[in-house]
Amino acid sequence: MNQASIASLISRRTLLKNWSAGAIGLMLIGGKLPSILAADESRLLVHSKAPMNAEPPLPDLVRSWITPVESFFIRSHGNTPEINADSFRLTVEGLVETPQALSLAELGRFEQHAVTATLTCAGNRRSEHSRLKPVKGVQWREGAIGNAKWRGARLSDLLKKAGVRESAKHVWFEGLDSVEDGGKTFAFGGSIPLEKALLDRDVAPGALLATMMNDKPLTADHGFPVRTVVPGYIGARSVKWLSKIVVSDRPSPNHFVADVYKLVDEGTLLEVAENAPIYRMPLNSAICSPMAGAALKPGRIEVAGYALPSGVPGVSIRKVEVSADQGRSWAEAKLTSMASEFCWQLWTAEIAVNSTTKELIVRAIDSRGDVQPETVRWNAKGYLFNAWHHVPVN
């Protein structure tokens, strides 16, 4: 029998199962990527379906300090393609000496390695940003956030088979979506430094290609067959559904590399071509139990969240405080999980509120002695807010 007739004897209720199992693995499925591996919309604050881009209710958010797939938040530009996978081809062009074009085959013949690291958008919390003054683009609330496990080839090995040219500088990543901007269609596309990817290390590369998420193949909205993940950097850099590869003297032209993705205050022409791609995401931390609204009885209560280091290497969370008074005082909170780059840490706190309560606050101390800052700049685009989290109670 071949692939095709076994293909489609399998029911996609048996393939998920296999999936978990570790059974199949990296299988080679005929046909277009199965539809029943797409996001469980019930499950989470969906903010637009086409492209798809929604977020978990913040008490799904922190019940693991790993992030269930049905829980991990979804950033869509464009459409979720659907892939073929025998047909696949993931090429390595540019400023190297041998091009490749892999299928998925021969992406697993190169060693695989796992890490733990979160992803959170630059536009995350943006919601916050437009209450200080409008701001276009997706209102993520606080849940563009997630910490999973990813496991891949890394690209240090993948630009090591090509032979990079000593003139190179940066390394490109296209997608295989399609997005409509300004009457135009274009792939999403990303880049980073070369020295970035190839800083390996032990408890992370500098970026992977990965293939599997928390164990199981990569699903639709979460980038199948391969994305890249690189750790510290936001999440726009991370780009899934990746077909090509292109080593190159200077940072993509891509239009979420040149134009977004960027600090602006007003967003002209000049401004745009003067300020560089952001890379790392900053220190944050946020509250998601209780949430905003809740009615609390005067006494002891538990407050719970997470808290992201910057995506400088080396650096984690050393400390995060809650406040009940407006910031008048400060209750340590405890730290519920491991310390680790690239990796946020969730917490909890036991804190008394009484009748003249009307906020919770918390703020983030990083390894480094930095503090998570109480008010941040307004900007264009509402990237990277990560002023203090105020939550309004009753």
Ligand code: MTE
Contents of the next structure:
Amino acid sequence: MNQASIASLISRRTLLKNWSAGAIGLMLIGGKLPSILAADESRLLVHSKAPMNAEPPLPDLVRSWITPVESFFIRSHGNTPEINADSFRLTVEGLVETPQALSLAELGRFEQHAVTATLTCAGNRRSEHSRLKPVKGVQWREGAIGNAKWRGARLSDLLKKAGVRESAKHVWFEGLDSVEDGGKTFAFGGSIPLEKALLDRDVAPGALLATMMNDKPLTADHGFPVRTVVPGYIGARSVKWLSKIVVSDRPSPNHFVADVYKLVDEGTLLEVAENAPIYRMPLNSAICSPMAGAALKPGRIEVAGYALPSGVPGVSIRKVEVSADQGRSWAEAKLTSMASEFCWQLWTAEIAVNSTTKELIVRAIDSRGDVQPETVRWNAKGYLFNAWHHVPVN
Ligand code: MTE
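In place of the form predicted on its own, the structure of the form predicted in complex with this ligand is requested.
Now the full complex is given, and it begins with the chain already shown.
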């Protein structure tokens, strides 16, 4: 399918109709995006403005391997804080020999590293959980994911400077935003195991203290002036507006570690207490083109989308397969971007459709042979939806 035919395939009305019907499995690679989708000077489809939660239309998402900032999803639990860069200090405290309070200039004196990594919200594809049984929360489609070039100091270098004590096991992060929940107001927080925090491999550090995104300072929505980026982990561990790092012998007691980002069946207090926080994203893939509900002519069509590896060090995507006959036969997709353990891979596939084709399906297989599951178990908070992605077509 060439760009002109893709662009003509999507009318503004179809786009909006599909979006509001919850079926935005669109395409439009390289096509012009209808201006009606513009929101807040970006090209995002807004779920809520305060706090800001927005995702790109899928066609935008697979236009390039690096996601431009204006097409990068925004997931905030509270309002975006205004931060004075001159008086800003990042503190490092807890089980360290020498606590730190670093200005931005001091942070800039650490060796700077550039890392390309995909950030994915644990709630990406939640709307598909909701089709099994309703789940509360932002009804993300397949666009709560983006791949960016991040730049900043490695967390391991800061921790080395502060001197981690022997009893340390976890590293907590705290942002400058205030989140309201259950009548209480508190800062958003994250936590990662010390082993991850201390990784300083060339391919990607365990965590980066990013001040730049795609060669520009972070925007306010994405965490200005500094955020953590934790390659391979759910987006919630990449804390925006980072102001405090605490080294501890246990995971952070912050609500978003202790209660929220957990896999639970019904969400009882007992289940929440018994389950560990989620860290890694699972193997996943999605079709971004053609759009859900697209009218396809019988013949060979081009399908495009993304596949995400599981964030396990050393494991990347090996194969992506597409089916037009309910999974009876599969066509191998062409991987159009490089394999990397912490980045998505874009792909395209040619497949034959006929008048009986009801849907397109995609699944990914990784370098250790793990296959994306056909179905997933429903969970009360709607996290980590990674079943085969089905796109209904006419
Ligand atoms: N950090 C703070 N301080 N507050 C937040 O609400 N949201 C988290 C994470 N970091 C959040 C945060 C979640 S759930 C995700 S998925 C990512 O930020 C989203 O990052 P983005 O908005 O830059 O895409």
